[in-house]
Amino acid sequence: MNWTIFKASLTLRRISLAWYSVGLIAYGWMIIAFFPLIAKNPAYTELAQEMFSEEMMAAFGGAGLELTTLGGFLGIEYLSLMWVLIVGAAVIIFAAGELAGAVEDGTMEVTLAQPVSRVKVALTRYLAMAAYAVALCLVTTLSLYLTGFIHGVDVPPDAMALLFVVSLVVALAIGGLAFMISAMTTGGGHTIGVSFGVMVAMYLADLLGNLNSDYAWLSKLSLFHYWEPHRIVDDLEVAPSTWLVFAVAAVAFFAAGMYAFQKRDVV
């Protein structure tokens, strides 16, 4: 690991980190502050359940969830879909600039002209992305817990600790995908486009699988299928398949990206 490259990568993105953090705090605050209105007003809950069709619930990643529990409410309104999009965008854009973007603007050639190996450069930039993901996941869980404390909502600290760990593995799986694509392509725009294309394809596969039992098998091909934040918040449980799928994806994408970067031309 090269500390100079590591610090430079994070310093260049300190503004984006600040803005993403503000967005996560504001979103989490709004959702937690609104939850007591749902919990104390059964009539509103019944009205919302009548308004939200099965298709709409599935579109927001809330298929089979209940608005009346904190985990279900957070899953429908925030964590199942919107959080994935926000944090996914953050780590994808970060990874896109670290390898493919640096090759495109010529800074990678300059970096490798220094007495530093390709392995160390790629590893350091991946670790910088991982640190970025850690910060975003920490902001997510801390903001939910502190906002719950302020608004009198029981947000279990042990559930938030577990949510932090699992959300980090999810973020590293998405970031690892972008890192791998970044190592194979030239230009940050290509990495962003392909990464988001894969994310959209997985979202649509999960949506179709939830809406039509004939295509239920498609859901199993999507990372969205294995992300179940409501179980963490409500039951303090994580399915073994969640650990397996996201951990394997994170490691495999990282390894493939490291290998690809060693073989590619950076000029």
Given for the second form:
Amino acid sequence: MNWTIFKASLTLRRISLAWYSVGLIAYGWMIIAFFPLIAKNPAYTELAQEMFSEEMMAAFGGAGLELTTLGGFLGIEYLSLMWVLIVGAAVIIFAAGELAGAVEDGTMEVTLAQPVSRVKVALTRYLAMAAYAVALCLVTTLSLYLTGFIHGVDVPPDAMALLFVVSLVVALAIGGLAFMISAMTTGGGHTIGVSFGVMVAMYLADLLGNLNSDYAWLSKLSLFHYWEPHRIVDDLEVAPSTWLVFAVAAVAFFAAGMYAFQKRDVV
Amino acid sequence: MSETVIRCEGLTKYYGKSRGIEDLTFEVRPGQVYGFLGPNGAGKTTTIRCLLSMLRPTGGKAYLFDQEVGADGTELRRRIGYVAGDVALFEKQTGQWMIDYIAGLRGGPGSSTKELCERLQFDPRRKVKELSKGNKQKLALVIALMHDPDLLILDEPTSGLDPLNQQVVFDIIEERTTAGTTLFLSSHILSEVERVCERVAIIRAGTVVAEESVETLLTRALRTVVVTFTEPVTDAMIQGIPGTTSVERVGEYGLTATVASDIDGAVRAIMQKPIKDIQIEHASLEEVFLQYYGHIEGEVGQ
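Can you now output the form predicted in complex with its partner chain? The one shown was the form predicted alone.
Everything in the complex follows now, all chains and molecules, and the chain you saw is the first one.
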């Protein structure tokens, strides 16, 4: 870990961190503000069920969920898809800029001309991305809890604490994927394109698996399949497979990225 | 004291099937001021990037301060100051931020940062993206020189600088080399190399084709002499200039002579007649290549 690089990485992203945080707070606040209206009026739920087919619910990561529970509502409207999009985009863009983007714009050459090893540069930039992810997950959970307090919604603090930890592992898995691609490619644009391509492919695999039982196996290949925020919020439960898949993905992608960065040309 | 500061033994780098450098062998001794000459695309920058561990060589070995440049070379780079040919900096930050960033990576502020900024008339408070190409080059020079490195690797260091600042840069470089700093100067500008270097390697198509002292190179280099006389040029005047490879009449009063050797004799012969104006230019590096190493189509000036 190199403190100078760590500080520089976060300094360079402070504006984007602020904007993502504003987005997460605003979106979370809106969802929490709406929840009492939905929960206290069964007519809305019936209307929603009429309006949204099972396929559409599955498309938003809400297959089999109830809008009337906080976990179900947050899952469908926010955490299952929208949150993954916002935080996924944030960590992918961060990771893309830290390695491939820096190689492309030449700043990696300036850094590596100094007495600092590639291992240290890559590790520190990964840790900076992890710190960025911590901040985003903290903003997510704290904003839900505090806006719940404002709108009289009982948002359990222990559920938010657990949600923070699991969402961080999810963010690290997605960020790790982008970190690995960033270590292998030249150009932040390539990293972002490939990473989003993989995410979209996994989303579609999960969707197809949810819609058609013949393709249920396909769903299991997707990270989205293991992300069940409603269970965390409603039941304080995390499936062992969730921990396992996201933790293994995060570690494996990170290790592969570190290895690839040692082997490559960095200009 | 190291026996050699830089040593390359058969250093080779291919980008896929494309040749970067091939079987490159040369060495630079402590305190030497070494020029690395070649046209664009010859492999100068590739060589430097292999030395700094940014590129992984396909074959051969490179040594800095008698230690093999392995997978890392971190500690070796502590003794090196480097200016890249294509200077890239953190565009949204200020020059001072850049200086502090490099100081952080090197474990402390540079001993000559303030002096360098003053001499180069560089204002570090401005954002990098607001700087001209010349000012970015100044910043790159400040961060390369501020820790007083034992070895300076400069890739086209005066690119973008006006003549006054080029002068300041060469004054600084000369002070450093006089004090014992080894200089490895990559350039395609012969006059730049002539001014500071003792020895040069000429690289063409990824291979060192000649390594000799600057004195020898310049003795053999072409010069173009453009003269305007106060009286009409005669055939006798043209034939009387020694050491030329070609002489062309330019209008009634002028001539252009390409002098391959004995510039002193050629100028003396020209001065036999009253002149209105005279201009002597070094041949371009490409012309030197064409003269001494033969022209290979498509290679020079890639």
